[in-house]
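There is one chain below, alone, in structure tokens, taken in the form predicted on its own.
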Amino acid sequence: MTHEIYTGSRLEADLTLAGDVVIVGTGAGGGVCAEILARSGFRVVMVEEGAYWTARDFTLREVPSFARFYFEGGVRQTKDKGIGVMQGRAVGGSTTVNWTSSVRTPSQTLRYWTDTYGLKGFTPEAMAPWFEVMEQRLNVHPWTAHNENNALLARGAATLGWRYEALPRNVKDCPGLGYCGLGCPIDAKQSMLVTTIPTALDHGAVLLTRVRADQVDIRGDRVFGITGVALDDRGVRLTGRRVRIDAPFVIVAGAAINSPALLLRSNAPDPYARLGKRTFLQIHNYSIAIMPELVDAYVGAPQSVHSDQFLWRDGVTGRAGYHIEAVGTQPAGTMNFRKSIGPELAQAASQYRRTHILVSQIRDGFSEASPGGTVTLRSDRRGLLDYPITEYIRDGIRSSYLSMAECQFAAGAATVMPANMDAQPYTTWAEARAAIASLSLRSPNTVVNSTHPLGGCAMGEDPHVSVVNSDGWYHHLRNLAVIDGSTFPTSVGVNPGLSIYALAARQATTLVAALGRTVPEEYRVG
């Protein structure tokens, strides 16, 4: 079957095309969206920022790659430049190269959400089917051939009587290359890459990519389709070329930062000044250890272990608590960690297979004391965050360094050391937490960053406290709905991947059946 498929940096001219729905991003959200529509008998369109690359083009070199693949290649950051935000930009989304971890969003947020928020449809009960329905469509399964990493991970916790588990993973005959973050060159991990774009084109959806999408076509209450400015190669410079699309009913799914400052961009209406407003990063903070033996972390599942111990360990809206995983890095990445230079760089490199990283991700928005960020728009009209690290924050970050601390010493380290150019190699437990307990957290020493940040667009049933309702639709444009995670009122707690896939299910599934289509019958809950 001939694909429908556009290169925004090989326009001639400007282009015009028409559709029925046209899907802004390609990623989590976009993504399952593009395909239930198309399977329903709609006309859709879909505008991609990045380029489509294939299996081919997935090389596995870390620093092409990142600039490949990621928006800012690699190194988008908060406003005080304090905070890397890692997001991919390519068809497919961060969905290409994530590390597969697909967890349900834990029932302590969807209550939060149901309760504090009033969202209709989104208790643990009402969402199990949806999770099953996107873990069957991915194959989402526990992964158990846990490489050394992971599985120092489940000794440490073992030895200290934490709960942990395998994690999940959406992935099909897998065989652990170990690079998930540079994009699977053998299409394993089924991203929507492979899975529902692919699908949504064969029932005739239409692909623009190396288009950024510019503006949201509003007028009075209603939206008309978009305009979009096509790039170049590279998806740096623009060409000159401009795309629309007519449509009678728009879905933005560009993710949190991007979808807020589309419509930021688009002056949509927004009479009680919420778009933007709590944007959340779920801050991941990080422990080395260097082990006695080899770990080689690059080897295999990067992650399959994960520990909830301390996600709710004071409440839901204490302090801030914190999921605990491995982190399976390539070398450019593992030495960045450290940030050391000279002899330090080179002690550091010497060590690098013995070497054992572990991450907390720290949730945000579920306290007073923690309202997250907000996106405004730069002068180039692109989206900036600024994120603040509050104290509750901080109050996390120290909990976190001294858990992941106590567990690798337990797991045998020879030397842990937080991420943090503070600290120094400490030899045991004792030192580390005395350490540990004074040390200073200020930026940038402190190494912080995100590869999953929520928000901006929040959902609720008030619209003076969110921007769109419990099905995703905008509560001041009739025909307009955002569907990603942009719309999560709060952090997940866990990686956000399922929970993405979970919600665009539900929301397209809703939009389809209020348009009056039939949804195909694999999605059809109830």
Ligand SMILES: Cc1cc2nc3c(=O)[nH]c(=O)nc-3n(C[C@H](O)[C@H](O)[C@H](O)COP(=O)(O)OP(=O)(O)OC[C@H]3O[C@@H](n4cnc5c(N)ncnc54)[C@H](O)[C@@H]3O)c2cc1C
Given for the second form:
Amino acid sequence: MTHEIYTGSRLEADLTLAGDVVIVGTGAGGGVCAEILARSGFRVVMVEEGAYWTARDFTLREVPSFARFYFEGGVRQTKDKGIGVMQGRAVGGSTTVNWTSSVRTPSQTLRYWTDTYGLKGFTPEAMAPWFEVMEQRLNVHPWTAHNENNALLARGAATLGWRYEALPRNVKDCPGLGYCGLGCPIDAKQSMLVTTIPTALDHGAVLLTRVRADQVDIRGDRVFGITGVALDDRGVRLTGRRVRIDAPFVIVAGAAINSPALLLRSNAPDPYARLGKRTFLQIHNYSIAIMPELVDAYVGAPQSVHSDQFLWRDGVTGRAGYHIEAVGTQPAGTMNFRKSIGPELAQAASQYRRTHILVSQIRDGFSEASPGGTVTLRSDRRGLLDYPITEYIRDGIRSSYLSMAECQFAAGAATVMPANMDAQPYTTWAEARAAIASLSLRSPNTVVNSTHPLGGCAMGEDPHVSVVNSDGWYHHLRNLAVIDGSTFPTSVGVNPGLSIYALAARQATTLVAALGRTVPEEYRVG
Amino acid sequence: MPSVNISISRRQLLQVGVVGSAVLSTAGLLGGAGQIFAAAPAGGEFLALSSAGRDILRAIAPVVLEGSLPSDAAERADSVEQVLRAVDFYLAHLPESVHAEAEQAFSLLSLAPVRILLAGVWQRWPEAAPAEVAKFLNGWRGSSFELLRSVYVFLQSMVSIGWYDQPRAWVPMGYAGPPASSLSLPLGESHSAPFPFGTVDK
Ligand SMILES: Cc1cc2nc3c(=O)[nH]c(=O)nc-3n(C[C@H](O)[C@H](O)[C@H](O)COP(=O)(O)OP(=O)(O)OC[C@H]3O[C@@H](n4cnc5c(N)ncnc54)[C@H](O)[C@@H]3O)c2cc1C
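What would the structure be for the form predicted together with the ligand, given that what you showed me was the form predicted on its own?
First the chain shown before, then all remaining chains and molecules of the complex.
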């Protein structure tokens, strides 16, 4: 079958195309939209600033993979450089490099969205069939072959009497190579790269790679398509070629930071200055244990157990809650958690195979003390996230350091150390507890990052506090929708992938119906 | 990948305090930093690392990796070059503004007053004594100035990422490397935009 694909870096002249719908971004939101719309008979044009990397490009080497498949090498920095944000930049977006944990949006989150932002169609009951549809489509199923890294989390949690459970994964015939974050070289991961995008192409969708949507073309309250700029092979420089795509409907699905940035660049009407506000990170912080026995955390599904013991501990709007997961990491990433040098670094390397890392992700956005960050434009027109680490977040970091250390000692750790340059390895839980209580939390010593940026184009029924409505349609434009993680009114509280897939399935089918076509059978619910 | 803080700007360096700003302003070299950067574009086969950056990395890598590098002199030297290659490749894929910031950090560190008074390294980087370099790194690591700690983290991160991505680094770790599919591709090779489904490339 012939697919229509244009590679921006190789364009020898400017390009003009037309379609029924332009979709900017081919990740979780964009991929699902592309399949549903293409199968409904629309001519879909997908615009992606990453390249079309496939199985044979996934060499599983860290430096080239982070350089090629991630925005800014995987460490897109917040304004004060305090936090590194990881986002995929490739055909398939972050789904090409994500870790496949596929968990439904917690009902607490959905209820909060419904009650606080007046969202329609997001009750746990209304969303259940959408989760089912996407679980079916992406082969989400329970995962039981936990590696030692995850089994240790389960054991620690069980010993302490914490709640914990297995995470389902969206994989097919997965032997657990353990390198999901570097791309799947055997196509076991059912990311957008191997599912919705090929299907959309089969149904006549057009794909442009290495093209960055620079502006949505807006006149009055209507959009007319997009203007894009072609990037070179490395995705760094503009080649000077421009792309123009005329279409009567535009879907923005570039992910948090990028989607609000595109709309800001386009001077989209924003009477209440909501664009880019309330951007959330579910900040990740880490605890490193050395176990007496081999862990080999780089083999097997990286993340297949989580504990939500502390997620809602103080109520939905109370103190910062967090969930805890295990981290599978390759050597360069693992050795970089410690920021140590010389003999200390060499010793850490010699303990590599016995290293056990936990991560806690702090849900943000549910409390007035947690308003998230703000995206603005840099001078080079890229998005820039300002996310100050507040007392609320600090409280979450300290408290989760304690929980993770307690869990690792309960699982038998020889030493535990928060990923914090000011910390030491502690040999007992009592010692760790005392030290962490007074540990200073400061940049850049406290290692924090995020693989879950969300928000910035929040859904809501009140345009004073939101950007798009419950269907993803822009409040102040007639024919533009935002359908990706940027529309979440708060963070999720757990890994957001399945939440975005389900949201996109719901939004795209609503759009198909609104535009007078028939929704493909597999995507009909109710 | 954990955070690599590329966080330096002249403005920030000035905030380092009296000592730092006195060094920079009395030396009158602030304009010079930009010139060093402009005069030392990526040379040879390097895509992104200037000669200033290469000098600094060659001086600090053996110190950061003390106890980790192979003992054979030729292998050691080669390992350090591999680290530089990996860092270069990585930087070359960052947005130009970020890459320029990293380059600015290198340029500032190579200014004599900064090197001598702030880092305490007396000889030029290629001749710097490892003991002085170690003292500099440990000093900045524990500094009360966030900026100096950030530069430490940046340098440490670049070297450790560049090293631990190399098969040679895996031997003492007892790590066999990623599953076979993969080690064949040299770092610099670009396989972008394959067309797996028999596609039209216009
Ligand atoms: C390393 C990593 C591990 C993760 N692990 C998990 C996990 O195990 N489970 C889970 O649930 N979630 C996980 N996530 C998160 C999840 O993958 C993301 O939340 C989700 O993919 C976001 O979907 P999205 O549609 O908002 O954006 P993305 O999937 O990030 O896609 C956005 C796409 O838009 C493109 N784009 C942006 N701007 C433009 C523009 N102007 N022009 C053209 N193209 C543009 C980008 O290049 C990108 O390809 C992980 C993420 C990362 C980075």
